[in-house]
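In the block that follows, a single chain appears as structure tokens, in the form predicted alone.
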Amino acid sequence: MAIMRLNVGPIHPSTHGVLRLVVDVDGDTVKSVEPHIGFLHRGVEKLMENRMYMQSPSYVEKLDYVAPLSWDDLYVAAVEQATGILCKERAQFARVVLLEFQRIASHLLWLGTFANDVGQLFTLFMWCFRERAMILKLLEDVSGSRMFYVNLRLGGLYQDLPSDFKDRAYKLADYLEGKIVEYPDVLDENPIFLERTKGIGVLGKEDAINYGVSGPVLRASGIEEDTRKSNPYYTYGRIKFRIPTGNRGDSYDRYKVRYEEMLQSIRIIRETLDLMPDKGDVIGLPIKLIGPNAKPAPVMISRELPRGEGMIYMIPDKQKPYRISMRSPAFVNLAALPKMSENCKFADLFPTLGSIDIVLAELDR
């Protein structure tokens, strides 16, 4: 046996990102992969240390460029938690229905690229992002903003909705839903796409626990968890929707459950417009008027994202943490690379990577 030891990245087209993989093949099989991370590390949480609560949104927004809002919602509300300050009623609902929005522009993005890179799928890729846009449109439309929205405030949001959110956010749904049902009749007649995904990959369920993996990685290894069930926020203990799972935890499981995943979105989103309150005020309070009112307890709070459960603890102090510890579940799921990888192909170390959905400036924070 010739071990040869291969460097991929830090600039590798199939990382997206700053990720160095180093990697020992035998021939074209893969013994051993290891992780080499850090490249994007910011020291965000010593910043947010240093800076008063509601400063901070704009930091953790960034930590997730694909779904910005996500991390804005979890750490908007360690700090609601904090401060004992409740989020309104309706701004409770339309923080569900942004998220779920959120979330499915998240998978979209994934799928496109992942989808490219695997099969030469470009009209995939092309649908993804066709559809992703008309998210991206509501959601500028709600904040202002296209990317980084910034739009949470403790016990709401920055501003009032449109007046026509509702009629909107409906019909977003039912095009997105028109539009989604149409990608299996692509990916799953593909030969290519079938062949590069199928088997590749496995995580076992056993595994899976043992490497603390969430989100999709962990649904598609057969274990139906979501934060949004076991531990419900907002209003998603009022919503019935599925967990989808899968049973051989290789690649193909894991797009088929961030698949299914868009559709439970707009089932929560539909149903989520049915229960909202036509009147009610939504908005949070103004940064200015933030007061040194922090409890001196220890916040412990969790959240479903799109890449699996992110989590922060904080020791609050009275105008900013004096401690924040976040956990990135990219972080975590990146872990179970090597064992997804024994023994495979080169070639297919990139579908398994992809299909795991690192972000990485929030994994390297």
Given for the second form:
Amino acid sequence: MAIMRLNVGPIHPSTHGVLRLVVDVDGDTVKSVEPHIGFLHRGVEKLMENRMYMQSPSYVEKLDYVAPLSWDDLYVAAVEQATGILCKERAQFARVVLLEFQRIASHLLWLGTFANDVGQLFTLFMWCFRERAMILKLLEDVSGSRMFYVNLRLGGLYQDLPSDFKDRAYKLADYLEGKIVEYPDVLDENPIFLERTKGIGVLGKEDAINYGVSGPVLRASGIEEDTRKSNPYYTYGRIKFRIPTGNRGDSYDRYKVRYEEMLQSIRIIRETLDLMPDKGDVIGLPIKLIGPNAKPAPVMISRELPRGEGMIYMIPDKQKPYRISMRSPAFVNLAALPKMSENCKFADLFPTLGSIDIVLAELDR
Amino acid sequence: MEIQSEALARTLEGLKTKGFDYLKKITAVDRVDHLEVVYILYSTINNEHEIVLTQLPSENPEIGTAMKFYKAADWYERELSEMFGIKIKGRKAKRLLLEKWNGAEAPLRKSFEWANPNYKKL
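Show the form predicted in complex with the partner chain, please, the one above being the form predicted alone.
All chains and molecules follow, beginning with the one already shown.
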């Protein structure tokens, strides 16, 4: 049969952003997929080379609008390493709690939209957004902004935590756990969901490593790799948690890994709050006072972002980075899409794409 | 680890047999008088990093491909060639990955004017 070339996107509800896929199909079997990216490319790396260090966090946050705090943390940590400023102890605990809440919020948004892609229409979507809104409310009360926090400063946060922060965080963790455990009821017993995710979009162990995928996509393929464990930062080294892994590497495993990760995040939040001192300084250096004279030695720093491993390789200069290069986890994960969707049905391409959890703004930088 | 650009394939092959099975990032730095290409490798078994640096001339830079050893190199190399104007030997020129313009100038080179020259400089 003749091969037909289909064009999906760049504006398409299933591509979760501005992504174009050129798909060659034989009947309804996908023969090849070529992602066309770059629609949101705005040269963030170049812009940051021409900004003072602490002018850049708002650029970094706009990379990933689903988990801005995680990127903010990655960037601020890179600058802290370059300038030799240490993060205050209580601020480290606070960052871990906020980052894990951010991870849950990001996974919730993913889960809701993924369920929509697959045919669990809007029930789960509404549930996920209900819980996500509560997390955003807490983050708003900590930072003053609902989505783009720009909350981290060198050595700490920009203002003290609310006095009832610990209580509210405990309560929210309890609430989230109670709700999140209900989610599998509408997924794991839903034949449509299982049919469309099990055995679909398989990425084997060797391929996962060879393609360099990271985060839940890598762990779903059965590799226990998590920066929080392998190179612990902040207080992660002092906390017990598990790295959820899958074994088949299909879309279902990627869902399961993210689901388990949310529960592990709640566990991390609880344990961190237990260890966190009630009093102490969390406030970092104010932006205006900063003229960090960074050493020119290259900085390489990794963080486990919700979408995978983010990394910054930076050559610092005195006031601005001489060169900053960012590893976007979604960029690498999307590059493995053609492998995942080899010879799958055309309708299965979208659950596979959805299961990678891409954010196009981060991908294109 | 600093190497000659000709020795890239040999080095990567050696590192891969030593357990560095995961390519994290390929990037480059424009040092004005030369270009520096950076390969960041990782070993999922031993949990360690290795950074491979190699220098290229600013004029007509060329480097071999890492695709033979790491499939992850695919998009990184395409990004490298359009952002720094580095030619990747052994790879067919494809459409640009990120840019949607003519790509005549490499945007991440220091010689590239980042803003409209008429704007007020910071």
